[in-house]
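One chain comes next, on its own, written out as C-alpha cells in the form predicted alone.
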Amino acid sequence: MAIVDPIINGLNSGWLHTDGSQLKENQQFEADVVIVGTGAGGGVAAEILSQAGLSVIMIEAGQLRSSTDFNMEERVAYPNLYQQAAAMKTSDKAIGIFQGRSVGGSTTINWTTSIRTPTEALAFWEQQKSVKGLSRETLDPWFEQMEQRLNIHEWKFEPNRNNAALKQGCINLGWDYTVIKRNVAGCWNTGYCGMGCPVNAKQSMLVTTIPSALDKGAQLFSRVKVVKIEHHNGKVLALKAQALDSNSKPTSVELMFKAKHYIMSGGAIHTPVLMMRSDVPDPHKLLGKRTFLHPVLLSGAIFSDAINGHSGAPQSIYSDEFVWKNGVAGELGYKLEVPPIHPVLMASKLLGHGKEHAEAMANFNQFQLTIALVRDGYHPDSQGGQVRLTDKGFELDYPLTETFWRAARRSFASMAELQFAAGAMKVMPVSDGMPYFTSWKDAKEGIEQMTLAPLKTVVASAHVMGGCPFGEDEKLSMVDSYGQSHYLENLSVMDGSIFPTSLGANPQLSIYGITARNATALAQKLTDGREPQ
C-alpha cells in the first residue's frame, strides 16, 4: 500500500515554506499572527487562528521532516528530531529529559498516549492556583472536539507483550488499569513511534494541524530561531530571529517578524527561557519558576517469554491505582506505564553499569520495562525545579527533594510487586548496584534498603510542564486562564509551560484542549473583538 506524504505533496502544492538554511540576507515579515513553535500548542493555534481566516506565520527552530526521513532507526531518529540528541539533562545531570526539535515539536515523536487533564488538577488549580473557567463540565467539549479531529480512540487491539504484563500484573492484585487512547489512523503498530512515524499514521501536529494551517495559506518557517521579543508600553512591536545553517547554528542571516498578535508555543522551557531573555514584565519574579515533570523511574523484570518491547504500539495501558491514592497535597503519587524498548535507549539510557547491564542486554527481547511517572507540584515540598539563563544558553535545576525520594521507594516496591505478580522470573530496581531480585519478598526487602540518590538511581522524564503559569492573580500567574499575558496586551502562551502543577497525566491532550478553547477566544477577539464570556 501506498504511503501518502502529506508533506511532500503539500510542498509540491505550493504551501509557503522557508527553509531559514537557505536564506542569505536579512528580511521582515509580517501577518495577523505570529507563532513560536509548532507542538501540541502552535500546531493547534495555527490551524485555528487560520480557519478563522488571520493570516498565521509559524516559526520553528527545528527541521521540516517528513516520513520519508523516518527510517526507525534510533541512530538517525534522535540526532534529528530530539532537543540536544536526546541527551538534555538538568543541571546537575541527575535527570536526563526528551523533547522533540522539529517540526511538529515533540508531537512527532511521542508515544501517542492521549490522555484527559484529570479532575484532581482542575479542581487544585481552580482552589489554590486562581484558574477560572476549566472545569471538568467546560472543558470537556474540547477534548471531545480534539479527540475527534486528531483520531483519538481507545487502542482496541492486544497490547503488546510489555503492556500485557502491566495489565496481568493489575489484574492479579486488583490494581487499576485502563487501555489508553492513542492518536493514529491506519497504525502499522510497528512500536517505532519514538523515531518519527514512517507511515504517518500518527496523528501528530506535523500530518494534521500544520498541513491544514499552510492549505488555508500560513506560512511556515523552519530553521529559524526567535532571539528576542522587542516590546514597548505594554505591547509587543516584532520578534528578532535568527536563521540556522544545516546543522542547527545561526547564521550572519537576521530576519523581523511583525504582526498584530503573538503566540509563544515553544514549550515548557523554550518559552519561559526567551520571554526572561526578552525581559518582559515579571513583577514577581515568576517565569522558570515551578517549571514541572514527571520524575520517572525505572523497573527492570526478566520473563521467561518474549516480551519484544520494541514491537507493538509502545503504550497502551496504564495504572491510576497509586496517582491520587494519599490525597492531590498529600503525599506524591505516581502513575504506572510502560516505555518502548529500543536497544540504544536502553543500553545508554536505562540500565547501569557492569554484570547486571550486559546480562540485561543479553535478555534484550525478555526484558520487560516498567515506569513510575511521579506527580509533582502539589505536595508542598515538591516545587518542581527552576529554568535559569546561562551565558551558553539556559539550564534546568530540578532538585530531588526526600519527598521525591520517598515516592520513589514505594513506586519500585509497586513495580516490583506488580511484575512479580505477572510472572517475572527477576525483578532489578534500575538505581547503580542493584541486583535482580527472584521473589517479591526479597525485592521489597531489598528495596527498603536501597540507597536512592542523584546520579546513583536512574530518573528521566519525557514531559515538561510550568514556567509560565496562567491563573487570575497576578501573585502567581504570568497570563490570565486564556493564555494572554497579564503585561502585553497582543501576546499569548499557548503550550505546556502555563500548567500551574504538573498534570499526573501524560500532557499532550491537555495541550491541545486547552489551547483549543483558547486559541478559538482569541481568533473571535481578533476577528470581531468579541471578548471571552
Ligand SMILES: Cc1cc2nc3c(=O)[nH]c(=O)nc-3n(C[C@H](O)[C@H](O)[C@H](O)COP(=O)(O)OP(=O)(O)OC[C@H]3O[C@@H](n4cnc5c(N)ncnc54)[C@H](O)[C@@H]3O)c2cc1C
The other form holds:
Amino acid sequence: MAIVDPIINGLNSGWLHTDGSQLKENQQFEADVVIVGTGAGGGVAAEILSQAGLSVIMIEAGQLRSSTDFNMEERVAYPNLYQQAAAMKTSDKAIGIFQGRSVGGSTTINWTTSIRTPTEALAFWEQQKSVKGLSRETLDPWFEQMEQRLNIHEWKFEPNRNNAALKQGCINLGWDYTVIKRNVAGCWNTGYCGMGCPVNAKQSMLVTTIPSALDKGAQLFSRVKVVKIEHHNGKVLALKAQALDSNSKPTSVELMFKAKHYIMSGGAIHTPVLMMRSDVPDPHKLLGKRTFLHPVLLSGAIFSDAINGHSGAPQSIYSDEFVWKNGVAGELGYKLEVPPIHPVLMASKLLGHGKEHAEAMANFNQFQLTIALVRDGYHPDSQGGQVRLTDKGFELDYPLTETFWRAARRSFASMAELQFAAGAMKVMPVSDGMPYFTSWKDAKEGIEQMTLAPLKTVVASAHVMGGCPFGEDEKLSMVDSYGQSHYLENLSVMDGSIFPTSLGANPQLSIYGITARNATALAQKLTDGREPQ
Ligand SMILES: Cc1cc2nc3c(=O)[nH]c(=O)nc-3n(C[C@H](O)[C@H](O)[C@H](O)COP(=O)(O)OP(=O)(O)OC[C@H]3O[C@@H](n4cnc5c(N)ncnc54)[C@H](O)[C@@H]3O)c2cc1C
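Could the form predicted in complex with this ligand be shown next, to go alongside the form predicted alone?
Every component of the complex follows; first up is the chain already shown.
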C-alpha cells in the first residue's frame, strides 16, 4: 500500500512554502502574525490564528522534511531533524540534550507520550510563580480540545517488551503505573518515532496543524533563521532573518518580516537566546535563567529473553510512584519511563568503557533501559540552568547540585529494584565504572556506595523548558499568563520556554493545551480588539 505524503500533496496543491536555501535576493514579507518556530507551540498557534482569518507567516530554521524522507535511519535523522545533530550538550558536557530542528520542531521526532500538566505543577505556579487563570478546571477543556485534535488516546495494544518490563516490575512491587496516551492515528507500531514517522501516524505538528494553517493560506518559510527582533518604544517593528543553505549555514540573503503581532515559538533555549540577542527589555534579568531539563538517569538491564527495545511504541507505560512522594518542594522526585533503544543512540549515550559497554552492545536485543526523569525547579536547591550568549551562539550552564545527586542515587536504586522485580538477569546503573549487578541486594549496596559525578554519570534530556517564564509578577516573569510580553505590546511567547518550573510530566500536551488557550485569546484580541478576560 502506497504511503500518502501529505506534505508533497499539499505542496502540489499550491501551499505557500519558501525554502530559504533557494533564495537569491534580500526580501521583505508581511502578515497579520509572524510566528518564529513550528514546534508544539508554533504549530498550534499557526492553526488557531489562521482559522480566525488572520494572515500568518511561519518561520522555521530547520528543513521541511516529510514521510518520504523518513527512512528510519539514525545517521539520516539526527543531522537532518535534530538541533546540533543530536549532539547538543550543556557547557560542561555533563548533560546531553535532544531538541528538534525541522518543520514540526521536536514534535516531528518525539516519542508521542501525551500527559496533561500535573495539578501539583499548576498549583505551584499559581501560589509561587504568579501564574493566573491556569487551574485544573480552566485548563482541562483546552487539553480535551487538543486531545481530540491530535487523536490522543490511551495506547490500546500490548506494550513492547521494554515497556512491559516497566509494567511488570511495578505490578510485582505494587508500584503505581499508567498506560500512556499517545498522539497517533493508524500507528504501525514500528518504534521509529524518533526518526520521523515514516507512515504519518504520529499526529505531530508536521502533519496536523501546519498543513491546516497552510490550507488556510498561511505561508511557511523553512531554512530561515530569525536573528533579531527589531523593537523600539515598547513595540516590535520587524524580525530580521537569514536564509540558510542546504547545510544550515547562513547565506548572504537577508529577509525582513513585518506583522501586527509577533509570536516567539523557538522553544526553550532558542526563544530566550533570540530575545537576549535582540536586547529585549529584561529589567529583572530573567531571560535564559531557570531553564529546566528533567535531567534523566539511565539504568540498563539484561534479560534472558529478547527485549527488542527498537521495535514497537517507544513509550506506553510510565510510573509516577516517586514523582511527588516528598512533597512538591521537597526532595526531588522522578518519573520512571523507558526510551526507545536504537544502536547509535545507545552506543553514543551509554558511555561506559570496554567490557561493560561491549557487553551492553553485544546483548543489544536483550537490553532493557529504564529512565528516571528528575523533576527540577521546585526545591530551593534546584534552580535549573542558565543560558548565556557566546560569540558563537549560546551555552547552557546546568549545575548538578547535591540535591540532584541524592535524587539520582535514589532513582538508580528504584530502577534496579524495578528491573530485578521484572526478571532482569543483571542490572547496570549507567555511570562510568559501574559493573553489572546480578541481584537486587548487591545492586542496592553498590548503588549506596557508587560515586556520582558530572561526566562520570550519564545524564541526558529530551525535555527543555523555561528561560522565559510566564506569570503576572514582573519580578518573576517575562510574559503574562497569556504569553503576552510585559514589555513589548505586540509580542507573545508560545512554547515550552514559558514554564516557570519543569512539569514533572512529558511536556508536549502542556504546550499544546496552554498555547491553544493563549492563541485563542490572542486571535480574539487581533480580530475584534477584545482583551482576554
Ligand atoms: C527525541 C525527543 C523525544 C521526545 N518525546 C516526547 C514525548 O514522548 N512526549 C512529550 O510530551 N514530549 C516529548 N519531547 C519533548 C517535546 O517534543 C517538546 O517539549 C516540545 O515539542 C517543545 O515544543 P516547543 O514549541 O517549545 O519547541 P520545539 O517543538 O522544539 O520547536 C521549536 C522550533 O523552533 C525552531 N527555531 C528555534 N529558533 C529559531 C529561530 N531563531 N528562527 C527560526 N526557527 C527557530 C527550531 O528549529 C524548532 O523546530 C521529546 C523531544 C525529543 C527531542
